[in-house]
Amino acid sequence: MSQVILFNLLNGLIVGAFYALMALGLSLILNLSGVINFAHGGFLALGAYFAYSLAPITGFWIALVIAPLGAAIIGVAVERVLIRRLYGRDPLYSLLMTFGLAFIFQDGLKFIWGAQSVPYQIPSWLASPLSMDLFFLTGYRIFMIAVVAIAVGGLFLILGYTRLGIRIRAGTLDLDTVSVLGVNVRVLRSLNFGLGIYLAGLAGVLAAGMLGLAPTIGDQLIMPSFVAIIVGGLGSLPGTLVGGLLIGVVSGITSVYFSEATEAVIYVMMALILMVRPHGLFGDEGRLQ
């Protein structure tokens, strides 16, 4: 029984890492631009399919680096052509726009790569268990957690110690003042959007190696990622990180005792947290410190 609990706890932690990585990208875009990006799951799937096409040519490792960048470039193009026109309007406009984009992405992926799921090959040595007793603990699972940790650490370093990151943080507090000080807000929003999409693309490449690859892969992660933002607290990136990991672990533990409630439990947890703390766990901060 202890191995079953450990297995589901590890699975929950890994899935929670995906939620956190995707939710951090969502939160970056929402905090600075006020865009509720329902197409985020489509960008995740796009990054995964880019890696699927690149891996036979470049190898797994180069595809892991290049594919999220490709998704980010597409994201910047979409932001400049479509989403930029909606800044300053009711958030409902961007929600509907990106909701429609999500279906366009999904149908486009089906048209190019097919509607059926395909396996995404990872290096064989990463797929092997680390021990016979802990057969479920593979090198790839450890690798995924390490990559997510590095990506999250890199994100907070960028936000805390680079000119771009400082401007993004300042823009989330008062974009008008940042503009008056001479910062090109259009470029700032584009770069911030691209950074958020990069995280989604990276999550997609990692998830494809564990879950397989299908045009709907982003659908499994998009709603829990929004829940992670709400649980952690709108505007708080540390809260978003904690929220993603928390709902993943809670979902994993729940699957041991009541597997039918694995998905429902995260929404129940969200409701309970909002009843006690309407701004989420770290919502009082409001912004990344």
Given for the second form:
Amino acid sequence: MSQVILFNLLNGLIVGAFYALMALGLSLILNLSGVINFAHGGFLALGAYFAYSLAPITGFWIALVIAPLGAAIIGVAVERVLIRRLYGRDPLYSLLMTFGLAFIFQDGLKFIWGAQSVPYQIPSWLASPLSMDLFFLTGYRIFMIAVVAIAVGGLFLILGYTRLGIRIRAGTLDLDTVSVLGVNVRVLRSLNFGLGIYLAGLAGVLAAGMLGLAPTIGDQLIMPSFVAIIVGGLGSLPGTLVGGLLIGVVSGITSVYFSEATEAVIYVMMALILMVRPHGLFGDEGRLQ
Amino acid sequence: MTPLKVDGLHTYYGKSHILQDVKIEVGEGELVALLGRNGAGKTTTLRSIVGLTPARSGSVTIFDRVTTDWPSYRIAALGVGYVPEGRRIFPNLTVEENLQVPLERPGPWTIQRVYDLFPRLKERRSNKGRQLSGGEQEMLAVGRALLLNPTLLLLDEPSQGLAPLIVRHMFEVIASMRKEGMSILLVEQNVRAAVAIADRVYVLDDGKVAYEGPAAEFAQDEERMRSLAGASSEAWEDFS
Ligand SMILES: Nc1ncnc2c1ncn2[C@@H]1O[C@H](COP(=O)(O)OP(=O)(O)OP(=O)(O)O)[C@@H](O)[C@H]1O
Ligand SMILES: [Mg+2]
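Here we have the form predicted alone; I need the corresponding form predicted together with the partner chain.
Okay, now the whole complex, with that chain kicking things off.
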């Protein structure tokens, strides 16, 4: 019995790590540019398919790093050409635009790589269980958590200690003043968008190794990622991280006891948290305050 | 090269016509005071110059480049430092991080030099912007603008809400910037203090330039000074 709980706890943590990667990217973009990127799941899938095409040539490891970069470059292009025009307008416009983009991505991916799901090869030593007792604990699961931890750690290092990151945080609260201090805020927004998409692409590659690939791979992640942002508190990236992990773990545990509620529980949890803390867990520093 | 030439500027907030035919010049190495009552349009003038509220017609020329419709960051990159009204410190960043935001234009100003000028900021370097007193925020806003290594500096009411001793320090700093060769446009409610260090004076009234002349001449016009100065003249006399 305890093994079942442990299994679902670990599963929840992994799913939560995916939510967190998605949600961190969404948050970055929302905080600096005020755009809710419904196409985020499409970028995730794009990263996964890039890796799928790259891995046979470059091998697993290089694909893991380069494929998200490919997605990020496409992301920056999309931002420069389409999304940038909608900054400062009614959020409804960018909502419609990214919603449409999500469909375009999905059909585009189907067109290029086919609608059928395809397997994604991971190194065999990563695929085998670590021990007999904990048969579910494959190396790949540990590996995923480690990669997410490194990516999140890297993100917080960038935001905390580089000029780029400091400017992004400054711009989150007052982009006009950042601009007046000579910082090219168009480039800043593009880089920030690319950073967010990189995280989505990375989540895509990791997810592909676990679930295989399908054009809809990002679909189940997008709504919980929004929930993660709200639970953590709009405007707070640490909050987003905690929110993502929390809802992953809670829905993982719930699946043991009441599996029908696995999806519903995160919305119930969001409602409960918002009743106690209307600005989310870490929402005190958010720009909505 | 004239640092700043503003000509025939008309600026609107939505439908309200705020600036009406404003014409201002700041010469090389000059310190120019821009005065006027509350709501006269001083802040709007600066915002139009730095591109935050672009003028609807007229022109802004900075170092011989017509910048009227440029985005703020391009204008700043020409070497235009701006200390906004209310300071606009980033409250979520530390003092040190606030100083890392500006573009790194080459020049004499470094974070270390800002700390030498305002040792208080060094003591507070790891405090968040929101934890600073008004005086510390003003130092930070000025230091932040200096880190761009500007040759033209625009200041919007640097003495607002500060204790007399800090106001005096601020004015000394501004005067020393001019000695270093910066051209300065200074918006102030603290009329006497501003006139005392300025070369020339503009007075805005209801969005129009109502007076333009040398500071020395303006200082003779006691009546005009008094009518503009209002309550703040007492504050200045407190410590002068
Ligand atoms: N964002 C805005 N939207 C609409 N009207 C504005 C806005 N900002 C300022 N105004 C109006 O424009 C006029 C000029 O304002 P401005 O802030 O430029 O004056 P000011 O001379 O800087 O005044 P103060 O000494 O109080 O700072 C005022 O009538 C003000 O009410
Ligand atoms: Mg003002």
